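Okay, so here's just one chain, in structure tokens, the form predicted on its own.
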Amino acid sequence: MTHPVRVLGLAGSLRQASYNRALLRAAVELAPPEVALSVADIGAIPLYNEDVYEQGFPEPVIALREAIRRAEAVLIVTPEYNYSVPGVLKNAIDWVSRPPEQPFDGKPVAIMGASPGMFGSARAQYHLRQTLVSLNARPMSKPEVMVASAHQKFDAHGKLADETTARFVTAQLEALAAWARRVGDEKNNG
């Protein structure tokens, strides 16, 4: 039997009651047997600053950078901003990114996202493939989760109570390790 594959998850809202980081403890929840969920926090990291960079990266990117290279997969769970990636995800990524060696480079990524509104955070998703290709890693085309009406998914305790989104969530982490085994057979093998 194969080993579970390590999965990283983010969120890219800090706020603790947001629908996005409620979906991804209902990931951490839902992941099947094939997949081992961590979470690491994006909170402490600082704003971008090149002048910082100079002089090297701060603890909390030196962590998260370390915790990327480790997982075999990262989960990003996006909340949309102004039909875009929120800035603090986007600095995490542009933190986490910096040379030397940056960790999502040939990384397999799947992303999913919640909102109220009707789109389920689908433009976030699109703008943050495009960024996750420009860094060379791999992200996952399909199966697509974007939990829309997130008002109506959630309990008022924050836990996921919608069986169909609940499915859709373990289809994509199944999906992802699948991903994952592939992309690691083709770096072996090739």
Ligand SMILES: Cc1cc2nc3c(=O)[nH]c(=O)nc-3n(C[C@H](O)[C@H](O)[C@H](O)COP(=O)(O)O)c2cc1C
Second form
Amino acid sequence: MTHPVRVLGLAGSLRQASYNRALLRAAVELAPPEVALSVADIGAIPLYNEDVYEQGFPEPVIALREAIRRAEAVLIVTPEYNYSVPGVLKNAIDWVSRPPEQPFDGKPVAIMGASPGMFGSARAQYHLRQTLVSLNARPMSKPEVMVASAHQKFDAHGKLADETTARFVTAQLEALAAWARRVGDEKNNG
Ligand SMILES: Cc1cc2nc3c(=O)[nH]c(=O)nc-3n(C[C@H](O)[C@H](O)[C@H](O)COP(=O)(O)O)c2cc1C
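Could you switch over to the form predicted in complex with the named molecule, since the one displayed so far is the form predicted on its own?
Complete assembly follows, chain above in first position.
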């Protein structure tokens, strides 16, 4: 039996009652046996400042870079702000992207997101894919998970209460495990 794929989950919202944080919690609960999903918080990452970078990475950035490096794959759960990725998430990605040893390089990544709107963060997800190209990450194309009308899919305690969405989440994590193994094999073979 091969070990479960170590996946690091990041949510791009800081608010307590966030649908995207709730979706990430649901993913932890729904993770199939082939996935070991842990969560990192981006709340302590400061605003990017090149002057600070030149003095060295701040502690929360070091921790996040390390966590991404140790993970075999990353799951990013993004809200949509003005058709794009929220600043807090982009800021965290910008920090970890700075040299040396950019931790997203070659990393398998899955994306999901939730919005009370009709498009379930689709536009933000495609912007995020563009950023992942810059990072030379290996974003998984499908299955996509775009949770529209999120306010109707979580209960008052932030628990996912929609079976169809739950099935999509599990299916994406299963696919991510396979994708991470495939990318890992490519690396090992060549
Ligand atoms: C600045 C801002 C811009 C937003 N723009 C969009 C948008 O373009 N598309 C969308 O579907 N929702 C948009 N929303 C609504 C968010 O999807 C909603 O606030 C959502 O709950 C945020 O995710 P969270 O619940 O994980 O915090 C916006 C919210 C904010 C605060």
